[in-house]
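Single chain ahead, written as structure tokens, the form predicted alone.
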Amino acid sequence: MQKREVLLEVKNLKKYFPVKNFFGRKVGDLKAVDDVSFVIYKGETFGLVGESGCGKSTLGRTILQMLKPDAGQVIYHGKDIANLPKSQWKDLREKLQIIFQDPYSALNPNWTVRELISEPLKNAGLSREQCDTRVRELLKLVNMNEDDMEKFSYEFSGGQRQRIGIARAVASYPEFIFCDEPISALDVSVQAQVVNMLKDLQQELGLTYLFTAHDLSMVHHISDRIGVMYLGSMVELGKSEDVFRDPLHPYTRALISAIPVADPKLGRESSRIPIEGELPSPMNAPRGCRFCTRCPHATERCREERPELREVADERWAACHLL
């Protein structure tokens, strides 16, 4: 089997946010990302799923250094970019990009489409003529018209705005793009169009994605491999088909069982696995397995000892003592 090239490696990454009381005194840490490790291969789409607040967006933004990590490494092309000085980040910013969740707030309403897309090109030193040529190419690439250059973002629908955001993200010929729930604010009828466009751009431009979304079916559709996060930790990782066909971790099983089934007959026959109890606070996570307070199979060991993410089968990783 041909060996895959690792583009980006995350090692023991942590991102904590200090929590203060009314008087401004620190009372604890919110552990948004807590000791997460995984790799992303060149040219693949790595999907990241989990409940709201599990740390997906924080993890992606910490990888891009939009948030400074508290510990751990982010290794890109063999270099730890988590500890680089800002002076060395200019070239990296062109190669590591983000597509934001909300296309309405991500675009400056006072700028034209020309200005929005050409901003990263100007920072790269291109002339006005070169920027205009590139903007026309990018608009064509995302199925928009050249006449749209002089319009403002508020003149477009949500799907069109997200296309503008995608054009801006790929403007500087990046290698890696963090797609931060790019379809969650869009109509269902538009979501598939945007996802298919991202897949086409990946093939055409050789892109690598970290893709997050609440729609598990969509993540399954676009991803080569999937990581499942719970309360700031990675609990399962594997090939997309394997994870959805045979989930290993109890939390993953419950998530996948909640996917709606279009066929009423199949829907009645499928058994949903309920997740009992409340989600613990990230400030006061259980000392053992993060999921032990809601897992029907939890043992005393689960409550006392935190399981490591380990390879339990070929390219299947899970953090569970019961496997």
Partner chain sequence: MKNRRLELAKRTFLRDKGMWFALAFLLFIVAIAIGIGFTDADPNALNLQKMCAPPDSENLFGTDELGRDYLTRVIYGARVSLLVGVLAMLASVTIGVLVGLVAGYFGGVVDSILMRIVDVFCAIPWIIMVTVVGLLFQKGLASIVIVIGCFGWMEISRLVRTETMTAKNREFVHYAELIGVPKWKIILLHILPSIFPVIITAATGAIANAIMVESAMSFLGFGVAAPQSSWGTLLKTAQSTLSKAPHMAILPGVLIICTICSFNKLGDLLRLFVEPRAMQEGK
Second form
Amino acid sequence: MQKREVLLEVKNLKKYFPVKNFFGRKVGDLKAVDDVSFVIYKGETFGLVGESGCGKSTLGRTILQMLKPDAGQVIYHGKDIANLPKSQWKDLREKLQIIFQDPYSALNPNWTVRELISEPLKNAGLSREQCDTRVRELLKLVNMNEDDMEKFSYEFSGGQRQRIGIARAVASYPEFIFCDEPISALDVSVQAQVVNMLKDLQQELGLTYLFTAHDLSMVHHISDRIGVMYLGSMVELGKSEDVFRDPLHPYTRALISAIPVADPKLGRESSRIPIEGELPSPMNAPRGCRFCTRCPHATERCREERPELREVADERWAACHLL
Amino acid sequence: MKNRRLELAKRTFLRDKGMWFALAFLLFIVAIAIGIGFTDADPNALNLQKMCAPPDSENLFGTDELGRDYLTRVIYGARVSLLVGVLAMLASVTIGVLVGLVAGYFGGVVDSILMRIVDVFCAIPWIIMVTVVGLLFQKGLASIVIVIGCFGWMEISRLVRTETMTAKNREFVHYAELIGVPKWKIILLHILPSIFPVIITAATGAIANAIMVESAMSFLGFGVAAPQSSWGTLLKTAQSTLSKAPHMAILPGVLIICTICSFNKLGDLLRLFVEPRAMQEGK
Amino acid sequence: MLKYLVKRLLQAVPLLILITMLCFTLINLAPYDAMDAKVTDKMTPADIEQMREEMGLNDPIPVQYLRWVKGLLQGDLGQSLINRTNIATDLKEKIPNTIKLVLPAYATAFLLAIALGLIAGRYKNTWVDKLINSTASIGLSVPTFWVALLFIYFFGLKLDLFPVMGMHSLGEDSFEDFLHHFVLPYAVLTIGFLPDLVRYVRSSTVTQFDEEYVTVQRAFGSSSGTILLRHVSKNVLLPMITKLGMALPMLVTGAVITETVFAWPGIGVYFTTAIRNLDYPVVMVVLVLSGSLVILGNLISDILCAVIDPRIRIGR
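For the form predicted together with its partner chain instead of the form predicted alone, what are the coordinates?
Below: every chain and molecule of the assembly, starting with the one above.
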């Protein structure tokens, strides 16, 4: 594969939420994103998987600077946007967009479709006529009717709303879109529709996605590369094909073995690996490997020493002492 | 969603006779209060031959201690009471919404400071605060409005603050923040419209409250001064002439009760808009 | 818990200071001061000036404020500017009078409200409930002083059953005489307190009856009466206790209007007279007193809340 262009580089990113006791004193940190580093290449879809509460959404939002990181860098076009003065931020802002999980909460119910999609355009300084023209283009792009412009978002189904959200996200010609579980809240029947639309738009507009979802097979389907998160840190990273065919980290193996198979007669090569125990609270993650409390292969070393994410094979990264 | 709210409210409205009465009464009293200005009824026309007269065919509700037609005076009193109610409501809603929005949206230190101020205002019983501040101003309509307005906003600001904090965490607000929409625009275009129903509900309550406070103040002698008179002032006079002219105590009191009751009822209806769940309680 | 208590008390101090400063400033902003009430035609401007100096009215406001706070801390509440009486002595006389009126009235309203509210909530949407609930709704809109006027007219003037002024007849000091004077203001005040409390009890009863545990009890075959007495009433009454904390300041300021109408010699009349006369030392003391009671009342109700309901965490 030829040398790919790095679009975004995340370096040692940390986002902690202070936890207070009921007297209002800080008693600790919830380490939602704990020292995560990776790169996203231009034009790819980077899938992020993990249980809910593992910090996927926080990671994405911290990259977009919707949440202020506590430490680390996010390098975009050679600039560290995590520590950028506000004045230089402005132009970059429209290039980084988001699609939300809940298409109900993501769209102001008091606004019409025209107003919703125009919001980023207006903010970029377009005139009303320019906005309207662009909104028409965008509606066509997401297979919606021009007549829908004056309707309110509550008059649409979940899938249609999500398409309005997509239209809004691509309105100002972004480069990077964080798709924060864009299909989780949708009916299964429209999930594929939305995913395919996202793929098509990626081709057409040269977009780069950071994509999160619960549904592993959907992530498999859309992603070029995959990162697996567990308790705020990245435990495995690699090409989508590789990770799914041959998961390295015990956690990834367990996750992938849990994907249901459509035809029971086919069975699966490896039987299901159950994950024992409960997900520890991110507030007091184990001292050593975060997964050691639930890992069937955990050794003394795993409990004492935290494994780094390292390249264990070509384009394969994992954080495990046993590899 | 919106349609259903409207429908729910409409259904309740049609079914609830009290609601009809409330609305009809409010329209009626406002119409009369405005309308009397166009007639030649004079609230200050003296008739010293006929002081404290009980109701008869000429003076439907009798006359007061100076022989003035009582019905005319009560209707002119309605003007003052309603005007004070509406203006004071506008004042307290404006302050309350402003403080609540700013505290709820910005949070942190700003929130702490503003909420401490609210605590201070709340720690002083209204009757005391209102009378003390009432001293600052020359007696008159404007000062009453300022006084009641300035001390009726705390509840509204707490309510608006809570609602703002909820609205602030909606994803569409996060989105506007992401793309760098200026904060004042976010507040004005996203947050204010989302909490608007709450504001309207609070406003009807504030009118009722203001009318009540005004009447109490006037009754204690800290309110509207002669020759202007509100319902409260009329009742104050009625107290001193109670043995001679008990009829003077009835009409203003009944009107106060009906007006406040109607505004409260209206607030109940509007509350259905805000939280359709409240509907279930009525079933 | 102790730490929390101390912290809450310490938080209350700046609040109190703020309140006093606010009031002091407000009173000094008034376009006239205590002298205006004392000046008579016979005084020369020099006399007036001398009196002002004597009373310390010519000092800068911060000096006046500090002098006043210092006195307060030493337990000296100051003197009334108008009749030169000691405020502490006045309060010792007036506060019990107010309490004698407010405490029985609030207690009656409280108990009555619990009974009526539980009944209304239990028989939701029957005629009993409709009667109680709509009466309470209308009651909320009725000015206390208007009820007082009606009572004075009917029971005082028309039927001549009760006296309508004061706490005792002149020269009379018996308990029967007190009781005789007490009935009307007590009734008015109880009616004033009642509607809000009834609505509160009713709505929490209704909420409780919607809870799952009631459904479960019903499924077990418990009768409505048993559920009401054994389960619902407990959950309704516990939060009511916190209302008692909030009601603490009422002991001083809860009856200003009623006292005024009936010329009851309590804090209300004392205070309104002081306001009319710009007697700012008196006004200030009453303000601080009621402010502290509100803060104390909230504190007590928070603590009661935490003690009663283990689910409620104190603080934020």
